[in-house]
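Coming up is one lone chain in structure tokens, specifically the form predicted alone.
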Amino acid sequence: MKIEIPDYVLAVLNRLEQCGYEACVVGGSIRDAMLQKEVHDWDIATSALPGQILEAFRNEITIKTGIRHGTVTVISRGYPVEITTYRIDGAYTDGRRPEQVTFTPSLAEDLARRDFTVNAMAYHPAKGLTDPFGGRSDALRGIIRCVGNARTRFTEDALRILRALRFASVLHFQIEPETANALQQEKERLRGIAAERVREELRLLLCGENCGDILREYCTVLAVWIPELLPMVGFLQHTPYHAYDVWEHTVRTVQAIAPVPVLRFAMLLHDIGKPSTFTRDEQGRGHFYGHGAVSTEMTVKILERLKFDRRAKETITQLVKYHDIRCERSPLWIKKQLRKFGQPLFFQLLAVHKADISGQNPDLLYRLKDIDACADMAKEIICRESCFSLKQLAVNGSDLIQAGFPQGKVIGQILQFLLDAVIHEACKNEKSALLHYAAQNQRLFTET
């Protein structure tokens, strides 16, 4: 087996073999490498030192990412490439990081202490391929395996156990069965990680073209971190507008959106405030009357839970609390909603009622045409430039006061007066006519 390595990963390799030291491609490049997907980072292991790395390449821009691990990071070519030192990892007390590492010329034993078998191979260009747990056949298999005892390895690192779902969704892998039920009975260990990490291994385990799967068999490790989700399974809705739990309802709807994590995260939460509202009538159909508020407070209470920056976290919120939005294909009531929402959060709340409807009972399908026809018609809208929002609005305050309005709140009472009067088509956008109508109605400001 042959694999492509870039000239200034080679640049690398051949520095470390001229200095004498052993040097070879590792771990996630090599299987990415041998599924023909994309590598992003090329990662190399070897027998030099971290003193001796830094030495072999003093005319190069070093940076010392690890180095009490032995990690070093070299700037080859414009690129960085991170060299680590063969090691094999000392006890692990805190469940995520090994307390120290000891250095060792054998990459045989720096194999063994890696996560999975599929992350356990080093490649050299003369050598080629070395893989001593079997990596590229479950590679190629499509499994996820741990290297040696599974629970030792997620009693060492907990963060590991997500790593495994993620890596299953993002490949498209199956977990093997010791594999699977070693990370559920070691899951609680996932309590001691920090929430950035979780929150960032469930945003790459989201945006994986096998999410669903994980979410279906895996909910109960998740709940670990946003035990909100268990009430969701096998709660049945008891209504004609759905065909399925409330569970399978959420895992549709994220898969059917794109793999973006705000619109991810949006789905998985959407309707978490269902169980705790739900009613049925005199003739058994089911309700969730106020869910989206609930689901909107519960959203709020997960995403600080795992520490989601401001900006994401106003995001998904809106999303959830909107999410059931009724489109209508009206030009009125597409501007409106671009003045309330902006043109990203419109399209995405669009994306998302059309993946909230894709996991509903497939006779509604049929309403994924008008969600489209929205979509269109804002768009031409938006092409056209019509006026939807105070920026694109023909004047502004120091416009109404050089007319002879009053300064104060006033003035941005008069502005969103003449936006509602223009999206309404009452009054043209031009300056002119804009001034004409605010002084037509001048009394109605006056008077508050």
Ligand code: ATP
Second form
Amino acid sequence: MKIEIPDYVLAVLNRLEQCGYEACVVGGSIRDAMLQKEVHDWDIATSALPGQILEAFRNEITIKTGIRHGTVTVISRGYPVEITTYRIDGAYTDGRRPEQVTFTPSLAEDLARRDFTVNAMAYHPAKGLTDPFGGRSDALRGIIRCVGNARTRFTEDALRILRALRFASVLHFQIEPETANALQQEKERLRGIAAERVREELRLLLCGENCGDILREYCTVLAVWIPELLPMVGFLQHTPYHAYDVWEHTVRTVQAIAPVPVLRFAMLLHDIGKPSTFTRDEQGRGHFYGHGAVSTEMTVKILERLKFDRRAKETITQLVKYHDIRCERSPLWIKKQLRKFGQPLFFQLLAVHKADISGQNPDLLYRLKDIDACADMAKEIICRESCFSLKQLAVNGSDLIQAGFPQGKVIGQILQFLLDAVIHEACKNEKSALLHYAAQNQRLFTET
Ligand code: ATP
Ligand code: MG
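Here we have the form predicted alone; I need the corresponding form predicted together with the ligand.
The next block holds the full complex; its first chain is the one shown before.
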């Protein structure tokens, strides 16, 4: 089997070999090349020790990426390439990270410390593939399987539990039964992993091509960090709007929305408040009054637990809070929403709404057309440069002050008032018209 390796990577291999060391391409790059997927980074493993790597590339830019673990990044013809010394991971005392690593001259030992068979292959342009654990066969059959004893590997490093789910989701692979059993048995160990690392794996998992099946099958694993998911499983909705239970609905909406992290997290959490707000009326129909607000509160807690940054937290929370936005095909409604949310969030909300409907009752799919029409109308409004934000208003604060309005908080109020008038077409978005309109209504702001 031949793998095309880019010239800037070959240059690094050649240089290490010229200096008398072994070097080959390893890990995810071989796996992805084999699967004819785009390779995002070509990792190199070598028998050279970190100091020797630095010395071999003394005329290039080098970055000591993780020198303690043996990793150096070299800039080769403008591209960064990570080079890691062959190593054996030391004892895992806390199930998180090896306390220490031991460098080894043996490629075989380096491959044996890797997590899954598909990640434990090496390739050299002249020597070909080194594949001691059947990674190629697993890659071609679509299987995630631990290298060695699965329980031991998950005990050593519990992050591998999420990595297994993540690769299965992204690559659309099946998890081999022994590996699947072991990760269920060891899942509680995920509690010991740093929140940031859990969040990153979760993000990749949710954006994977087959995340739907992984969510269905491994909800209990994710529930170690997000126990709030569990009550959704099998929770019947008793309403004609929904053909599925809350979890199945949730899974379908996650799969239906574009693989953008904030959108996927928003779908995962949008109905998380449903089980606790459920009531039934005399006809036996189910209701979830106020579930949006409860989902929002729960979402804030979950995102904090996972240490999301402020911006992502804000966006996801807003998307959950307003996921029930009822689209109206009217320019007035659209301009009001654009004013309230701003453009990016408004379009994201429409996407959330579409995904939500796709996971409801198939009989309601006709409603998707309304949302598309609404999005088209919004784009037209934006292209026409219709005014829906203060920035676009033909007057600003200093215009008002120059025209004799008093300085202070009231200026902001007048601007909002004028924007409202323009959106409702009570006044044209022209400077003189706006100043006149403001003057006419000045008493509204002064008689307080
Ligand atoms: P991608 O970069 O597409 O996420 P990858 O396979 O390159 O996938 P990385 O996290 O970049 O994954 O790690 C590079 C390689 O290091 C892996 O292919 C695997 O061989 C090894 N590896 C990474 N994390 C672990 C781990 N927790 N336990 C054992 N081996 C690991
Ligand atoms: Mg990688």
